[in-house]
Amino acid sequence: MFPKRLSLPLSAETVRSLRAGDIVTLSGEVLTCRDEAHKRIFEYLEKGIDLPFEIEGATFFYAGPCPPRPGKACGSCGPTTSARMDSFAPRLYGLGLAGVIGKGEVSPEVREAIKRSGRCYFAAIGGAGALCGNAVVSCECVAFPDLLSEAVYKLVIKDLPSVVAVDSGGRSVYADART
């Protein structure tokens, strides 16, 4: 099966045609997003500030990107464990988010979550931050640099492999491996 090439941002249309389980290369901007920059989003929800970035139309990548080699935009950029963020990612996609890049099943708290908001969860290839950081064309610290690696820095990236993880009807490929 060859991969759907998808750009992002993700047209609700596109989002809908997709399938757990669909094989697709990512194209377009994304911003990192772990553990510590999650916890500073909602520090700044909950007192009223306004973020340096909007979470409308974006696309998290759940990865912090290592400082790149001579003539790379970055260096190893591997997806982190998606789970981590489960507290956080039902009010994110309640937020506009339009979907994450991350590593391993979500709960069923973010699959309804998903599922409510009409987006989609892309599982990139875990232990390949190379890979993943060769599909790095920018890299641009956008907010909360003293978080240094765990910071939101804004990717363009190219033909990042992946799979739909779990799809706008909240179908995931955990789930269906599992049965």
Second form
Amino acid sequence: MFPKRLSLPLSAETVRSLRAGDIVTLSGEVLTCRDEAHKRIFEYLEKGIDLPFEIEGATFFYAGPCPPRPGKACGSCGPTTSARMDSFAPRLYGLGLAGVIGKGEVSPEVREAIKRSGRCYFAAIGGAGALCGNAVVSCECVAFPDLLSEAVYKLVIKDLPSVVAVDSGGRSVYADART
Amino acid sequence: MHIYNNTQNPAARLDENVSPVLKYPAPRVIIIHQYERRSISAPCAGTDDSMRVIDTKQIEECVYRLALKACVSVTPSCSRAMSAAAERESSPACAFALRVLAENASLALREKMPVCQDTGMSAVFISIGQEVAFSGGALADCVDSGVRRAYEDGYFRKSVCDPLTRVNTSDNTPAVIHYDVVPGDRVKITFMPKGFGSENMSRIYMLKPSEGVEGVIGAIVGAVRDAGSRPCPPVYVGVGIGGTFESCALLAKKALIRPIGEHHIRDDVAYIETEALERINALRIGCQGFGGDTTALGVSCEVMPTHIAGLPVAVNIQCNCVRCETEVL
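Show the form predicted together with the partner chain, please, the one above being the form predicted on its own.
And the full complex, kicking off with our chain again.
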């Protein structure tokens, strides 16, 4: 099966056409964001402080890269477990988050939020850090540099292998959610 | 510190007759917490002529070499098991993921890039022959120096932080060091970078003795079922059976050092390994949780006697990037 090549941000029509289990590659701009960055974002939101990046329209990549070797844009950079960000995700979808790339199942609440906002969730391949890192064309820290690998990096990716894990209808590729 | 030296077990000797890939001997329970680095010396401590003296700088260099290699390569048995899984996979999404992972493993080795960006917390197992004396700096500090240098020079991620403040230690130290004292005059070091996507899914159960073998198998399969797609399946399952709460967990981790596909020498333990693996794969969680044929690559169990009132079972889950390197000095 040949992957569908998708460019971010996705049009509403493209999102609607995707089904859980579809094999795709993703290209375009994403923001890395994992545990500590999420905590920081929510602190900012609580206090009403402006974030140094837009959530609306952004695609989050749950990842914390390795440092790059000289001459490379990025070190190894595969997805991390999405479930740890479950408590944050519904509110972020509500704020206009366009989508997420991570790995592994998400909670029923998150699936519901994805369905409600008409988005989708992609699973990149957990364990394929080197290959995902090589799919990064450029990398720039846009927030929270003190968090080191957990800072928010703007990545431009090219042909990141992924699978549609939860589609805009709330259907999931994962066994826990299949009926 | 309690040391149960199993001098009767010839496999425990670290001498030239033993290959670097040792059959793990009946474990001796020795855990010296790394923060306890007070020196303990007798009034007339010193080395007599029969001791082999090893400078701890050699230990540092060995840890450095092992860490650099371990983070960019999966073990040969992992690579074989992943290829076999790819060949028989019937689900298109899982087959796709297995192809990507195979390509990733060869890319990582070729470009000396970490196989997975989670270069883990450093678990270091050191078996010290009791005819060895160390000279030079503190052993644990040298292990940490080896880790620090490898994670810097290898462009590995520094993934270790304070558990409460979450402030990163910036150099991936401290390493988690497990010492064993064994007969012989060699030192064997095993380096295992342990990622936390899978570590988070590990479990310990204090079963009732009456639950028996069925209870043990149920605990193993239950842990993998509950982990679902989260630990990056196909997983490798390390199981500790018996001992005390903490030694059982350590056995589970040590079970992961054994190459995938090698069975325990005891038939009843090998039966648990085979039966648990079959039932895990019947769950059809599949590669990445996409629903497929291979959920686990293998199950390895280590056992030791336990208390008459208990049946501890620890399940340590390892993701599809099984990384582990050993050297004997």
